[in-house]
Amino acid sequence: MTPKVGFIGLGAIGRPMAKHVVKRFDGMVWNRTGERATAFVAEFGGKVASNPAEIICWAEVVITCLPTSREVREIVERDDNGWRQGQLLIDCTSGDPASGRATAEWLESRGVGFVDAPVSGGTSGAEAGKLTVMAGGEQKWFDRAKRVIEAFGSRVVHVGPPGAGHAVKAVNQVLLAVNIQAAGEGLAALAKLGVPATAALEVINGSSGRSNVTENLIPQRVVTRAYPRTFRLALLDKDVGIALELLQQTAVPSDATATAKRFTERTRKALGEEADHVEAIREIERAAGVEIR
């Protein structure tokens, strides 16, 4: 029997994820901007909910994909939502572990399961249905969630208890930010010495310093000056902040993460809320007085 799956949040990542969900399951969607949900259903099918409570009352499985854990808790943790025993919430938001655990406890008291399942792979991965999904939650709820998650995820890994998915995602995002900063600074210095970015990247990507940033993001976006907007720098800054809090809470040294937070915070302020995360390199170029080409 095909389960009823509700999807809350049709942003840059959520919309293509929801597309795969409604293709495979009986789906209903909601978005804060109603016109976006109406357009989605006209193109991909499913039903439009007038509010989140309608989805919660209708669905067996609810997926949230929102900017932060604050929005998730505001929508989910309402006594008048009509949650019932046996339902499952899959939270694909890049959220914070403590909030994930709190939501899990709130839902557990109502007999509802919770899996935090943030994703990685960007809009291209979401469009292709080939995201990497890091899932936290009790084994029984993960086992049930996996069938739904596989609609948009090609690699689904159960990483631990509630909140663990959010924690792994935050650490991943720090590594992304560190690589953007380090590669941007290094390539800017090499450019000032007359080394073309293509030559430098050929060496780096055949050596131990390679990363997704040097193999894909810089060649496709910085060298070409294309800078498509696929993931906002503001959200990366938020994620790095979550990681910094996580390290502080666990009493782990946070020198690199603190540096990354200063970098994302500074470049976010300079470039604005709509800038793409890779555009942070523009600020490095501006300060250095050079373009990486």
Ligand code: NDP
Second form
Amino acid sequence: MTPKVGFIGLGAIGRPMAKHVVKRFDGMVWNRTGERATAFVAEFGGKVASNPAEIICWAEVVITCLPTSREVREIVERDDNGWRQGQLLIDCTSGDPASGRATAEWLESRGVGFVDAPVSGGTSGAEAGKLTVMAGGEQKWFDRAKRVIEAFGSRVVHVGPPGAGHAVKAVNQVLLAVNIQAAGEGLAALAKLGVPATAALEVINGSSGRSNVTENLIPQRVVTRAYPRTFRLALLDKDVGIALELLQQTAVPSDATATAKRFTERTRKALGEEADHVEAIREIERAAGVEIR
Ligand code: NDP
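If the structure you just shared is the form predicted alone, then what does the corresponding form predicted together with the named molecule look like?
All chains and molecules follow, beginning with the one already shown.
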């Protein structure tokens, strides 16, 4: 039987993920700004809920995709939601491990399962239904969640207990931030020497310094000057902050992560809450007085 799946949070990444969910399952959606949910249903189908509790009452599996664990906890951990034994929450927010564990415990005491399942692959990966999903949770809940996650994820990896998905995601995000900063700085210096970014990237992408940033993000977004807005810098800063806290809690050296945090924090402050993460390179260009082309 097709499970009833509810989706909470139709933002930049949630919307294309939810599109695949309502295509494959009996779906219901909720979004804080209601017009976005109405427009979503008109385009892709499913039902609109008037509040999160309506979704929780109706669905067997509930998916959340919100900015941070704070919004997830505010919405999920309410007794008047009417959670029932045997339901499952899949949290696709890039959240923090401690909050993930706390939500898992809160739900477990009510007989509800929890899997933290943050995603990577960007809005284009979500549109294509080809995200990478890192899941934390008990094996029995992961087994049940996998079938639903596969609506939008082509690589679904069970990485550990509750909170482990959030932890892996945070570490991935530090690598993204470090690559944006280092590549932005290096290419700005090369531009000042008269080396075009396209030539420098041809070398780097055939060498050991290549990354998604040099192979895709800079050629497609910086060199073209397109700088599209797909993933907010504010969210990357939040992710790097989660990683820094994780390293401090586990007593692991955090030099690179602390540098990345200063970079995302400073550029977020300069560019504002709506700027895209790759726009952090604009700040490097501005400070250097050069464009990476
Ligand atoms: P957006 O900022 O685009 O969307 C956020 C969503 O959360 C919107 O639906 C927004 O509703 C809702 N929301 C915000 N605050 C509240 C609140 N207080 N109560 C209820 N709903 C709220 O974020 P993304 O979709 O980009 O990101 C969602 C999560 O996915 C984040 O954790 C992010 O780090 C992660 N992520 C994002 C990727 C991307 O490429 N964008 C890639 C991988 C992970 P409203 O429409 O009313 O504003």
